[in-house]
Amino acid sequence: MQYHPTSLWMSSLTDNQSTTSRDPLEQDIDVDVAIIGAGYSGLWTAYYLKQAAPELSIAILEAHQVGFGASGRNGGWLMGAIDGEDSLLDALSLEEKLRARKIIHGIVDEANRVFQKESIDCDFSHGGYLSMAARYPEQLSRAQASLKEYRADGYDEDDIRWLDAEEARSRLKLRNTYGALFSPHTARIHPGKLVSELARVVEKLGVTIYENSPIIEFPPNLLRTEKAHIKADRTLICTEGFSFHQPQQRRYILPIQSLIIATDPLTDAQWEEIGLQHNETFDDACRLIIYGQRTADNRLVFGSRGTYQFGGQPKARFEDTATEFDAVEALMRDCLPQLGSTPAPHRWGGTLGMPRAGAAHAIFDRQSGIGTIGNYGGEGVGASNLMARTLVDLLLGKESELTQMPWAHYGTLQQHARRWEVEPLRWLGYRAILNTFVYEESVLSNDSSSIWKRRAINGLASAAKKIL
């Protein structure tokens, strides 16, 4: 198997797209804005800040290389959604809620507008999202219950609709397909191309990116790497799952790993058997959180929630995770038995950040000049775009529709986020919940399991999901 230190996405970039040739910071600098992290969050923030205030001097400090974190390792879903959206908008009036949803759903079109304007080629394809009820009957009732919740919360047919078994199979043939939910608010992208192209665009606008320049000291208004100091009027922390390395952020984000595999390119005949003719992204109603897409070069990319390291440290190398990768591959082949013995040689992982409570946020403290965005869960490809736009308006003191949204805050992270529990409680809790989901999958996938056993484990896993 091919284990990639970064991912298939990053290793498949051409020499012209490579993101590993930038110099580290080796002398002191004085800038208007310092951004920590050269992933989607930092790059989108730099882009929109330069659009709004081109006179500002901006430097991005990256501990490794552009796209080293989740931005270069994810599953390639650009979603018009943010983590915790329902709870975040719950207190709003109907009119306010509809306005907020329009902004959230507009993430895909806004990102594509920038792609068109800046000639960013990232294999963008706006095929929508399929959430399949397949493999075992409990997924059908689970998906239909989700649809009722969407309807009760005001989502109409334009946002999400039900596909019966025949229509669902015409789009994607998972094992035992019973039906599916379909939403148009998702597009497929190539993560490596997107992050490298964003870096190219912001550098063209005058932003300087320093790679291999980890921040080792974080006093107010003065940052330090091993070789230089950075004086900045405003500092923006855009490290998400890698926030473990920032003491101010460490307890507010839970770094967990998602594992991804990819097949060799499939033939047209194989894709005719599988579906995804419109490049839809997909999952099924499985609590292990699977996700997949058809790439522009006709691979199947398939991922699932994977591991958590004791102490909450992010993880960048996955050579020691063979058993977990084998489980992801078994789940992929269970979903799509048409794959047969098609090789799936590419394996990689990435660290994403899970909030303790709440949802994605953009926070700026006018007193200290420190801002941050994050809490994306698994939806950071799109959420980072929206939170970056919001953070820019907050930093510039601009009264806008975005700064009126419930994810926009003035103040500190400590005022607007909830901390995770200390170890070993985090590790024990995460392992218990994950093992419950794995056991549920094994029980419900077994047709011979007794009714009482299926109901018991389904109820236990439902309770575990509420905790997570």
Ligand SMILES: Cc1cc2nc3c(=O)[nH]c(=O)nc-3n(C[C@H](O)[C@H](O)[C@H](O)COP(=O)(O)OP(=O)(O)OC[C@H]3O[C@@H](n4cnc5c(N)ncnc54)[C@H](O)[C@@H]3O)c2cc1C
Given for the second form:
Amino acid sequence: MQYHPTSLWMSSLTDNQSTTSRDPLEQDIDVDVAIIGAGYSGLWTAYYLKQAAPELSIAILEAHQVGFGASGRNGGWLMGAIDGEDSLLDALSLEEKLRARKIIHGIVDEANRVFQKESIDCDFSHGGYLSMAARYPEQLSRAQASLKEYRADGYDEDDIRWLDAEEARSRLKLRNTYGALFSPHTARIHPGKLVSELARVVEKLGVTIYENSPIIEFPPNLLRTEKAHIKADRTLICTEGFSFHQPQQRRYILPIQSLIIATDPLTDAQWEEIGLQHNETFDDACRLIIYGQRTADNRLVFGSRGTYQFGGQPKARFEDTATEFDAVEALMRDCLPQLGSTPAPHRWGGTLGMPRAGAAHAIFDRQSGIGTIGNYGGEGVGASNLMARTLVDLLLGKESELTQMPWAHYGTLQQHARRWEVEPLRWLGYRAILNTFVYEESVLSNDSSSIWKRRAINGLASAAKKIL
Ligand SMILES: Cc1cc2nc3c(=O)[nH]c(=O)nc-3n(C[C@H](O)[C@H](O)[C@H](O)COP(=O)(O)OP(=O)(O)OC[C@H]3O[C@@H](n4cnc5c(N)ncnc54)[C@H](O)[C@@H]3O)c2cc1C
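For comparison with the form predicted alone, kindly provide the form predicted together with the named molecule.
Entire complex below, previous chain first.
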């Protein structure tokens, strides 16, 4: 078993795919804009800022290396969607909602436009997204209920459509497939290539990236690393699930771990048996949140949302979580028995940021010059692109379509986000809900479970889901 220090994505980058190591900040600097964090949020922000205002001097300060955070570790779904989108857009008129959705769905095309323009090769494949109803009958009613909600909210057949069992199986043969929802608004990418290529592109535009340079004091006080001070007119905090170490941010974002495994490359015959001929990304309607993709080198990458550390510490190394990885592997093999004994030797995990309420946001305080983007709830690969564009417009004081959107705010994080409960309440709450989902999964995927037990646990888990 190979436990990757960051991920298989980052370990498999070749030299010409920008695995460059960069110098730390050793001396004081004076820049127009300082960006903290070299994940997608920081890098997309630097990119769009340089496009709009090339004269600005920009430095990115990264505690470890480019892509050390979730951006170098994720499942590679580039989504034209925002987690919590429905409640975010709820107060808008139908016309405004449609306009906002067009922007959100347009994330995939906008990202691809930049990939083409900047020659970013990140295994982009626009195959859409399959949400399967499979393995146990309760998934069928869940998927159909969620289709009803989409329709009530104005999503049409071009956004999301129902595939009957046969159509669904022609795309992906999960065990006991009953049907699936299909949306075209997602693309598959290689996360490591994307984050390292973005770094290469912004450096070419004149942005300086300092690695191994953790910020230990944040504005509104000083901005500094252990060795140097940074004087900046504007400071953008792009640390998402790693915001724990910042006194102003730590109560607003919960660091949650997600675990991923990858098989060895599968043969063409195996892929014939499984499907995903168009590189669709997929999940199923179980509440543990699974996600999968077929990589460009023909592996199956499969992940599941996981643990929460008491006190909300982010986590970067996962060698100590063998039991949880075994559970993820069992889930993958339950979904796809066709895998047989094909080894899945690669394991890694990462930390994502979960908001207490609401959805992704871009916030800029004109008085202090401090801005932030994040709150992605585990769906930041695409959302970071949109939030970065929005933050740039806010920072430059542009009146744009993006700054009119409900995710754009002037002011402070404290004004626009909700705080998590104090410990041990949030640890107890999170563990209780997660354990309910794990127990539900074991009952529902066991064909011989009695009806009353299935109903009871299904009801309990539905109630638990509403709390999250
Ligand atoms: C296992 C996993 C699977 C996921 N799968 C998907 C998916 O398929 N699709 C999707 O849309 N989303 C997915 N996500 C979520 C997505 O990866 C994140 O939302 C996104 O990458 C966040 O990017 P970011 O740049 O905001 O944060 P990060 O990539 O976490 O970057 C933050 C950076 O800030 C740095 N930093 C922190 N503190 C400091 C400091 N004090 N000084 C300097 N630097 C600092 C960190 O080292 C880190 O590099 C997944 C997340 C995980 C963990």
